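Next up is one chain by itself, shown in structure tokens, the form predicted on its own.
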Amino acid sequence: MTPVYDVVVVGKANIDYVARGPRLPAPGEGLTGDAFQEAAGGKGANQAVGAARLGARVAIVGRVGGDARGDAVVRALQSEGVDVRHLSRDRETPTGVALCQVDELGRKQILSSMGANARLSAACVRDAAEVFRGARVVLTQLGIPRDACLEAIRLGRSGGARIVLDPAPGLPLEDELLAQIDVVRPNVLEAQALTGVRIRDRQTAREAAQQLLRRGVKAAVVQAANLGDVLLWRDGEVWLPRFELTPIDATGAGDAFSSALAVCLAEGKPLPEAGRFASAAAALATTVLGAQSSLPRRAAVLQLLATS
């Protein structure tokens, strides 16, 4: 009997090298940091070991090379119960990476080389379809070829799975498209891209999530600057505000929301349930440095929503 997976994610599979300084650098500038990581990253295995540490049952579908990195990042998902079966292994490209730089203030800047993420396929992901029967909650993103994204939505729908689309790198969609996500989760970069809309505060948020609501999305919820996120959907809208953490570091905080929002909706949970939870898990991923690594567990995410 095939397994039946709460989250599918289908999406990017990295090293990181996270470097931690007083501030970013400048254009042609050289400081001195405090901190170094080298880690398993990338929004697919992010999102994975995020839904996987909920208590989600977990599939991911991507690609890294056959390379002492790609071990590691195969190594990394199976200790977090990851099932791992389709994360392929590209003899011929190596393994993605990313350069993430990280100031005090936990702000962040990051520069990727995809490797063997760009050589995930449609067929890559047809190849996988035994584990798309019975999901409950596909999660993708556009930072992988746009057919393999696309062939994740279509296996999903097809399986009767909710669609949860983490809209990264922003870039322009169509409406045929955005029609099949039933949730979209942009940062303030990424909603411009999507919809034009500058965002600076709540009100612009809001803005941008009517016009994908309007574009055929069931949902969506857009980062409004440092404030918090707005939720909306077709009977509804819910403000998300910022739990007041201290930050170290916001690499993986998007992903550690969309993980999160993605295992409540798999457990049947309403949307405004689902974005608070989220929205806690996210805050939890800013307070540890790197990505994997600061991804919360559920014990920890109900503690700061009961004390909150």
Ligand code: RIB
Given for the second form:
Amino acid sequence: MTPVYDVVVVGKANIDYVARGPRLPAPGEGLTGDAFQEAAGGKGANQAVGAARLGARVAIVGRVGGDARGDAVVRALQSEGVDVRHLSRDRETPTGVALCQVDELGRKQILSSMGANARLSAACVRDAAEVFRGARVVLTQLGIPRDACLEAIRLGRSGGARIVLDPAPGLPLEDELLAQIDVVRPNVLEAQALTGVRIRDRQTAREAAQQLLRRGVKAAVVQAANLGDVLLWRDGEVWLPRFELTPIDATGAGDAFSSALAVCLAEGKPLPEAGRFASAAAALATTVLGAQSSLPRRAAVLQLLATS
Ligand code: RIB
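Please could you give me the other form, the form predicted in complex with alpha-D-ribofuranose, since above is the form predicted on its own?
First the chain shown before, then all remaining chains and molecules of the complex.
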């Protein structure tokens, strides 16, 4: 019998090649860096690992190639206890890769190649219908084909799960889709793509969140760059705390946030508590190079919350 999952993640799985240098190269420029990491990544896989490290029962639905990179992605997820039965293997297309560049302030830019992620179809998601039954939260992103994302939302809702959308990469979305989302968590650029509002300060972040609620989402967490995040829902608004830690690499911080939020919602925690927990998880994720390597365990998040 398939167990009931706290969090089902439907999303991308990659191998990340991370290089750190003094600054991010300008177009046409070559720079010499000082650190390199090759590791399993991709937003979906990162969020699955992030939720598992926080103690959740997690299944992932995604697609990797039949290559050695795909084997590495599967091993990394299995070693964290994530159910990978529905991480399908594509014998014709290589595993997706991401080239991540990080500067000495911890800022990042990423160029990825979809590979097998592009062949995650609605049918693949339907084949995984068993893991949606009884699931508490379905967490998905826009980095997979749209039909697969829509099918994940449909199956999640029909099974009674709450739907968390990490709307990366930023794209405009129609209101019919937004109306099916319980919590959406855009960063500055994604919020602009979704709403047309240019986020410059707290007021513009709030405007973007208000627009998302008017268009049907039940709650929105909108980043106001380094001013923190506004969490807005029908009955309230809070500004999530910023935790002052020295950043090494922002890669994976958004994934730490989304997975922590999903875990708290699966546990039935109120939104403000979930948001605070997620902020702490994201802050911790900025203190380690790489994405999956930086995702914190529950004890570390609780310690940061207790000492801040
Ligand atoms: O969110 C970080 C992730 O984005 C990286 O692991 C990389 O694979 C890209 O998809």
